[in-house]
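This document starts with one chain, in the form predicted on its own, laid out as structure tokens.
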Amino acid sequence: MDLTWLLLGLALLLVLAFLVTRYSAWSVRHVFRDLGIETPPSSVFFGHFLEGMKYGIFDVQTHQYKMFKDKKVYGVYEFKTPMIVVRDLDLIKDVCVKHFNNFVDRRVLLNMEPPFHQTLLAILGDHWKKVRSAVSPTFSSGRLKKMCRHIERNAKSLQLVLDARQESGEEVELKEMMSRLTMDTIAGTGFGLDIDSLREPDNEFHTNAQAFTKPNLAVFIVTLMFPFLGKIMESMGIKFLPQKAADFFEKVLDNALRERRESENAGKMHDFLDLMLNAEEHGKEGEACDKHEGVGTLTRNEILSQALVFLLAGYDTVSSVLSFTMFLLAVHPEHQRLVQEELDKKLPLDDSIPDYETVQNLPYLDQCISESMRMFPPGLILDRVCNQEITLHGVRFPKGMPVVLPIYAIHMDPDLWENPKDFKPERFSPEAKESQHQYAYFPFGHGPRNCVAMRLAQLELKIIIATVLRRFDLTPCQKTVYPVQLSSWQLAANDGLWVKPERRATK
């Protein structure tokens, strides 16, 4: 009987949610008409969500973008939520930089559970400014030089693993291998931990991190459809993040913080945790957050939240760029040879691993990485929320309106990039960049809210790729599929990114 009543109650709750959401969806249909903004045809209840389900997020974004070729902006509905999509590059500059104070915040689609609820991606206004100011010094030149040893150690491990694969004639799926490498590097640069996911992929740190990157999408979609159900599901123990993985990382980070405070090496490990400890607020939990006193001080929950975003943001994004860049070079050997010639000319003749100083002047490698990120940007979109009404270039942005910047569609716009599906690193030569619009390319974002760890990511990319290509030729194999067919819902190759490492005959 109890189960029957529970099921009946849930059914009634869903019916009520549907009716309330349908009514509220009708109530916002006039928004774009009042603003004078055009929008593609959409469902009253689902908005443009079903179109994304049917065709995939990449095709839908580019299709909608092309529909409004002569417009500065267009409108879309995420279920009942109206959003302004900006396609004009000068307007993007205004949103990201010139009028940043009107667009400081990002959308908070889902509230994370404590203690991971105060990440830079989720906090707003002055709270975001305080935490950002505390985190930014982590990625100064001086600290990156000291962090570099963790990247070099893992680059050497990768080299040895590829040696073994080459000797056995095995093929390599780049995304899987780069994901394990990136996890080892994050563990070192972030928390001073020495793990070896390359050789031991079933270690606890790696398996729990993988679980964290596979959250409960059903909770996410239901929350988008019925925002008020989010807290109800949370109270019932239905959570977005897997609880076991959340508990594991809370314990690992708390133990690392405690051991670091008690260790004579505190402040000497040169990692993300060191700076977080330096910025820790030794007071009552929440006091610094509420009063915003002493910019640069962080509470325990703020530290744990930034550690989580350091882990998640660095894991998938860097591994994706690494794998796509090396794959593109494997299927375009003429560009791979140019990178190798540059490495042979500018790196030491010995077999040492490239370091911070030696990768600073590798312009052609930089061009290849940039072109890879243009074709396969680690972020599909950027979003902001207008916190104070403003009119820019004749477009009115109401207070509270979400604003979307379609990175992928802009990067694949043939009016900005000739033959955008072709891999052409020369697009990013100094001469070519002079004729490009600065805001036609933004894989790390633009303005004060760009990727805080951008320089660390770029350093890791260059050291790893240089380590691999100065020793190996990456060649297509029987499993190689090109052009790449992307998954409908994430930046992943449906057929994998398979190559075969061959030891270079000469260096």
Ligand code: HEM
The other form holds:
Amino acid sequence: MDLTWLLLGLALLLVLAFLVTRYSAWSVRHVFRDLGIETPPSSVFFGHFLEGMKYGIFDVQTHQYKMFKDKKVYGVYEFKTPMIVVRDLDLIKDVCVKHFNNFVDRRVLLNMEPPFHQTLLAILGDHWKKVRSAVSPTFSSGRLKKMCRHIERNAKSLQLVLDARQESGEEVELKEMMSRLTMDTIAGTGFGLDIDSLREPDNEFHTNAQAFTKPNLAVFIVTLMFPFLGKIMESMGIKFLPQKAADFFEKVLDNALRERRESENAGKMHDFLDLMLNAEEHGKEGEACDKHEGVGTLTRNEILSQALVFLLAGYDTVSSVLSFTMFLLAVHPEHQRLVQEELDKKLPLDDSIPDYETVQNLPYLDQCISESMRMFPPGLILDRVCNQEITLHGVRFPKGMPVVLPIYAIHMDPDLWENPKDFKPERFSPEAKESQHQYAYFPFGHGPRNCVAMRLAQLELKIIIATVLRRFDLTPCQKTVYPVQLSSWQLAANDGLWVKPERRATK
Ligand code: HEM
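Now show me the form predicted in complex with the ligand; what you just gave was the form predicted on its own.
After this comes the whole thing, all chains and molecules, with the earlier chain placed first.
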């Protein structure tokens, strides 16, 4: 009898939750009508989410973008949340740069647990400004030069691994290999740690980082549908990100910070850790941000959060661009040859690893990397939230409205890029760039909230690709599948990115 009542109660609760959610979804259907913004047909309950499930995020983004070809913006519903998608490039400039103060924040759907809840990606307003100014100097030219030795060390390691593969005639799946390499590089550039997951398949650092790239999508979807259930699940220990991996990194980061504090090299390495320790001297955990003594002071949680985002934001992004660029060059040998000719001309004729100075002037390699990030940008969309109502180019952005900038669709727009599916590095030659709209290409975002580590990322990309292509020809192999079939949910090739390294005949 008790059980029957319990089940009945539960069923009633579910029906009630469904009705409330359905009603609240109905109650926002007028938003775009009131704003005079068109929106593709959608389900009241799911919004446009089901289309994403059915066709995948890439196709849905480009399809909706094409539907409103002559409009500055259009609207989409993520379940019941209305969001304005900006497709006009001048309006994108206004949102990201000219009227940045109205659009400082990103949407924070699911944040990490303390102590990692204050990453640059997630924090808001003045708090973000303070932390961003403390972190930005990490990527000055002087510091980047010092970080370079870690990139060079890992490039050497990659060279040895590729030597072995080519001797045994094995093919290489680039994404897997580049993920390991990137993790080793981040551990070095960020924390002064020497790890070698390239040659140690079960490296703990790498395994835990991998766990972070496979979050619990069910938690994410349920939170989108019923935000209140997200909080309940969290309190029950059902989390979006794996707690075991978070605990592992908290320990690693605390150890790295402690060892550095006690080391005689503290303050002399000029890397991210030094900078964070320097900022830590004045900050006290628990203080409200406005009570800090000024810009440049950080609490322990702020430091741990930035350290973790350094790991996470730099991992999948850099490894994706490395692997897609090398893959595209393998399937387009004519462009690979041009990169190699440039390397042969500009780099010393020995086996040394290219360094900070030597990769500064490799324009054709730059063009190939840019073209690869146009076709396969790791950040598919950017978002901002309007914090103060504003009307721009006749479009009213109400306070609190999420604003989406569809990077992938813009990079694939045939009106901006002729035959956008073709790999043509010539699009980024100095002459071609002059005729491009400055806001038609933004793999690192735009404006004050763009990628804080763009220069480090570009340095890593150039050193690693130059190291590989100086010594090897990358060629297609039996497992190579081109054109690339992207997964529906993330920037990943369904069939992998397979190539064969062959030692160059000329070297
Ligand atoms: C090719 C590699 C990379 C790409 C394509 C990339 C792309 C991006 C994009 C699109 C954004 C959002 C920008 C915006 O909203 O306007 C971003 C933000 C960010 N990225 Fe990167 N990123 C890369 C590498 C890295 C690396 C190596 C790190 C760290 C070491 C990093 C750390 C961050 C951080 C902390 C933010 C948030 C910045 C803020 O809100 O102030 N990224 N990145």
